[in-house]
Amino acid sequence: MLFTDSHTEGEPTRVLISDAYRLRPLQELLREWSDANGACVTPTALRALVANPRAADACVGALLCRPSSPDADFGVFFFNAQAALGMCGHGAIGVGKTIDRFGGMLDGAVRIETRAGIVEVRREDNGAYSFENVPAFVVASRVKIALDQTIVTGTVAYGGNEFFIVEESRPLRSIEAELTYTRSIRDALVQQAVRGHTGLIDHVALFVQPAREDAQERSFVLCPNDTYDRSPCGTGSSARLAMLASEGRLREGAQHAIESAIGSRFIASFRGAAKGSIIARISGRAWITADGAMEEQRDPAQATGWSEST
């Protein structure tokens, strides 16, 4: 299996190209990887390719395959070491950067088919990459959950993944403190059966005061693999824009800069879509960090991320 590593504003993506998958349509793979309840279960051998010691905790895999839709140029299956992802914003930018590097971005744009839908990635004149996401929308507002002795109020919103968004008027605390806080919120959502548009809410997005003068707010996003997003999170930013638009706090076409936990930045805007949803446009920078090849583990017992030949 060949791979190209990149990072988008600090968050890693590993684009994977395998003879076993590259000619198979995305929807065929998704049917094969669906359990009895219709949930997508990423093969263990694939998850091992983005797990320690082969990759950093925050790494997201992007498996290239054939698109099932004639409107797309590539199919992309996004996943991390724990679960499949509906979409991945920083990953879409990383995929775009990788495809562009190898001459596959005709006319400066490429359309990728994801589990959540078709996303267009475009190279900008300033060297950044942007993507137009699948429709984002608010599922439920002013949702209250019990957290120890505190009640936390948030918004359930969809931006290609499911988010519980919490807004607080304070600076970002330490990474450890925010991880503890957002993990406790996630656990409470499960215990109190708070659900999203497609089911389980697998991301918690905290928005606080920015440290940068050129940002309107700062995000801390807990991801399904129990770590945090080093970028401002593309699908989380999309969900946030849907929330701000629904509350009349951000107008269509206005730029909204979101700072990440590590201080990087996305520039976001939106246009209206059908039935109260929006189409977010997210722009950020990506860098190629490595190329390589890995052995594909066929034996699930060996697909733990480590073997003597690694």
Second form
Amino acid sequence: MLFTDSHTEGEPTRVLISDAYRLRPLQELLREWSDANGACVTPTALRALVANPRAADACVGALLCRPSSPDADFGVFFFNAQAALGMCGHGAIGVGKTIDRFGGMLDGAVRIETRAGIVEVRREDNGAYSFENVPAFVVASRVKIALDQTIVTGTVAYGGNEFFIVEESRPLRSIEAELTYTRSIRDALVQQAVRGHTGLIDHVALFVQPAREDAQERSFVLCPNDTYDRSPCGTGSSARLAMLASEGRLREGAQHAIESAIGSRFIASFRGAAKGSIIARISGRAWITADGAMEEQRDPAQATGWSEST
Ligand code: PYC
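Since the one above is the form predicted on its own, can you give the form predicted in complex with pyrrole-2-carboxylate too?
Following is the full complex, with the preceding chain placed first.
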């Protein structure tokens, strides 16, 4: 298994090239990994490749394979140590940067087929990369959930992953405070059976006042592996744009800069699409951090470095 690590505005991506998977079509792999309810279950040995001790806990894996669609150049399966992702925006930029580095980005663009659909990643003149996402849309507005003694109001929106978006007119608090808050929202969503377009809402996004003068707002995004996104989150930014567009607060084509929890930035814009959805274009920078090779371990205990007898 060969890999290339990068980070997109602070959030890590590990592009994986495996002899076992690289020639197989994405949809065939997804069928193999579907459980009886149609949910995607990433093999343990794959998840271990983006988990401690092989990777930082925020790492998102991008397994390259053959596309099933003739409209795409590569198939990409995004996942983290905990769960399969429908799409991953920072990851799409990391994949674009990695493919470009190996000379695979013809005409400055590459089309990747993800679980959520086909996404085009493009090299920008300023060295950044942008991607045009799958359609994003609002699932339910002004949804109220009970949290301790209070009510939290949020918007359920889809941007390639499922989000619960909470807007607060305050600056970001400490990372620990926001992690505790967003985890409790996520748990309340499960307990109170608030669901997204495809099922479980596994991302919670807070939008607060920015610290940077060149950003309109700042996000804090809790991901399904219980970590927070160091980038502004590409699928979360897409869901947010769908929300702002549906409320008439952002017009088509206008640039909207979103600051991340660590102070990095994405520039986002959108165009209208079918049935009230939008197509977001998100731009950010990525850096290659390492190339390497890893053993592919099929035995889950060896893969995770943990066994009941240790
Ligand atoms: O950028 O879409 C994103 C993302 C999802 C999870 C981590 N990053």
